[in-house]
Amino acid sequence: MPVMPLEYQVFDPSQCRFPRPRVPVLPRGLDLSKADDASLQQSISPLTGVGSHYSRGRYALGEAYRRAGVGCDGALLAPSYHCVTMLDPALALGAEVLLYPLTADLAPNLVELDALVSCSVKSIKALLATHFFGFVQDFSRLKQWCDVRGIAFVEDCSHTLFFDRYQAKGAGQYGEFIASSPYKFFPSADGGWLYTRNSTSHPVAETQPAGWLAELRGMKQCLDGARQPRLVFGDIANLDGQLSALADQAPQTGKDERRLRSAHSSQYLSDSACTAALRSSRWLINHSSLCVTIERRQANYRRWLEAVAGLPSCRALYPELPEHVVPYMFPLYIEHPMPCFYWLKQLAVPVWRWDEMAISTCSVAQDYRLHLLHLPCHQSLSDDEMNWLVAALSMVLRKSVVGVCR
């Protein structure tokens, strides 16, 4: 039977030419001096299973669905507001991917979940459920409805620390799989893991060492990060000038289109599918320090609450941060997308949102699309890169209100 093409809204924007951003999005830099005595593989070891490494979390996820038994013959369940390269390894695999309902927090709308099972044709081996941005969420029920109907849990972890010893109230405890992306929180070059709660029903399958080239190519991008120049406080100064510029040109507004699209996209390179962390990229986790990363991600969290909480047409769409939440990025709902998200890009602030999204009927997951931003609050950042970040964030907000209103 043939696979069912999924329909993306695909933004391109080739013809805005945005600059290169001025600031990371990902960690860089290393201090051994900090790290903690403890390593990433001690503190996960409470937990029983099977890790395997992988290069990135998208192929961590591919090899949880293949288990799952997701293929030609057995389709997955995944959140309507999705990385693509989230369903890019199901559809590598020949599968049919179902999007369910998503509420204001991102939760699982456990409601629809019913109504999708019984209009699929195929029969459902997996449903895939994230911790967004690094906020917890109880999956319980969810993972007692998969148990009922015989799905496996794949849980997304790729925005948690959940082996964190510090943070154990709730990532990682509910799937059959748990798939992470360590080199989003750690200055490493690469960086997946699966987690297997039952090895002996679902077999390892191996994966390849990277090659030396490789390893020096990781190595040399990690020193390359180090030591990119950083902002200073006297770059603020100019950012009123630049704006000033921006606002009194034309914004290149970039093309929104539909996509038919049924094979992953290329993002997903199979061939990187079964090849191993780099052991470079493993050693610097292992060797980073776990609460340097906690305590600066969230200051800085707390640091962008500050900031928006007196700012026009946003809000943050996670407003109070718990205690134990590491958090990956901070996510902000803007009214106006154009021009806000195109002055931020061309200001060279590193801006993300996920506007590649296969089309469902998630209201929710249709209205982020464009309007929630992703920024970065990673420990790399200095204090004057968070006040240029910050400064940037206001003025361009601000003035995007003078232009509504005229």
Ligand SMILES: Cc1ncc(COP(=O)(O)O)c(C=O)c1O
Given for the second form:
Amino acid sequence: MPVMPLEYQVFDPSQCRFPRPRVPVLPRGLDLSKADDASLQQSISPLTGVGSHYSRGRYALGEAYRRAGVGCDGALLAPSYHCVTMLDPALALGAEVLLYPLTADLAPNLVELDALVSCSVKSIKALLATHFFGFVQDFSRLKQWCDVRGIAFVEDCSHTLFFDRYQAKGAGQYGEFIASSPYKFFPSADGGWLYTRNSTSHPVAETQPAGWLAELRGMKQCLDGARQPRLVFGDIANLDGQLSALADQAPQTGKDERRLRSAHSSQYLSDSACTAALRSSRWLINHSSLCVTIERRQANYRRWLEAVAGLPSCRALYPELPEHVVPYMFPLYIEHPMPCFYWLKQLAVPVWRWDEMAISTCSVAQDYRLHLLHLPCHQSLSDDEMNWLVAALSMVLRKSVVGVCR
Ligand SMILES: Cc1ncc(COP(=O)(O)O)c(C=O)c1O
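Now show me the form predicted in complex with the ligand; what you just gave was the form predicted alone.
After this comes the whole thing, all chains and molecules, with the earlier chain placed first.
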């Protein structure tokens, strides 16, 4: 049976000519101070068991889907709000993907999930559930729902601290398969991890080690990242003039269009599906300071919360940071993506959003696609860099309100 193509809504920014971000969106540098102390107990716990290494989380997800039976005859249930790399591996297996709706805080909507499954003609083999932005969710009812229907539960821990040695509190307790992306938490060149609870009838695909050239490139990437020039305090003073110049020009809007696709995106490389993570990445991840990673991420997240509390036309998606959460990014809902997103990008602020997304009936996903910004809060941000990020966001949001009120 041919695969139903998915229709995507894609924002194409190529006409906008956005500059390279002035601050890295992911950690960089080498913070190898080993300081595992008692405060770690609150946020993480040691992990026992076996896992396999991949170069990215998407390939770990791909192996989980394959072993769960996702393919030409077995569909995948995935969250409506997603990054394309969460669906790519299923499309690479020739599988159909059904998108289930989410509530405003990005929890799966169980009632609508039931309705979706009852309409499906294909047998559903796996469900992907994500702890978005590191905020660990209680998936116990969802796991039960899967168990009753014989659907494999794939727990997406890509936004949580979950790797060889440790797991963030609460993460990884539900999945038959648990996939993570440790390179999002540590300054390594790559890193994806798959942890399997139960063996399935599908044999494990062996991974191949990366070649020495790739190892050397990975090490160079880390060293280059550590040497990149840092922003300094004086850069804040320039923001006002830069923003005024931008506000005087007509913004280049970019293209936002629908595209049909039945194959995976170019971000999924089939040749890399069975390549193991670089040895240097694994070493770096295992020798990075967890205390620094956790404490600085939490402090930067709180800094964002304080900063946005008095700002117009925006709200933090998660306005509380529980003690055990190690945040991946700071998700911020903005009312006016235009001009705010455009100005932030032109100021070279490292802001992400999932503006390429398969279309679903979920109004939350549709709304968040352009309105939900992902702002960095990683441990490598210096105080000057955080001050610059906060200043840029504050100025942009205030200026956008003046423009709207005029
Ligand atoms: C929630 C989520 N899951 C899975 C992935 C895939 O992770 P990776 O980039 O390691 O392939 C991503 C990618 O950003 C993601 O955001």
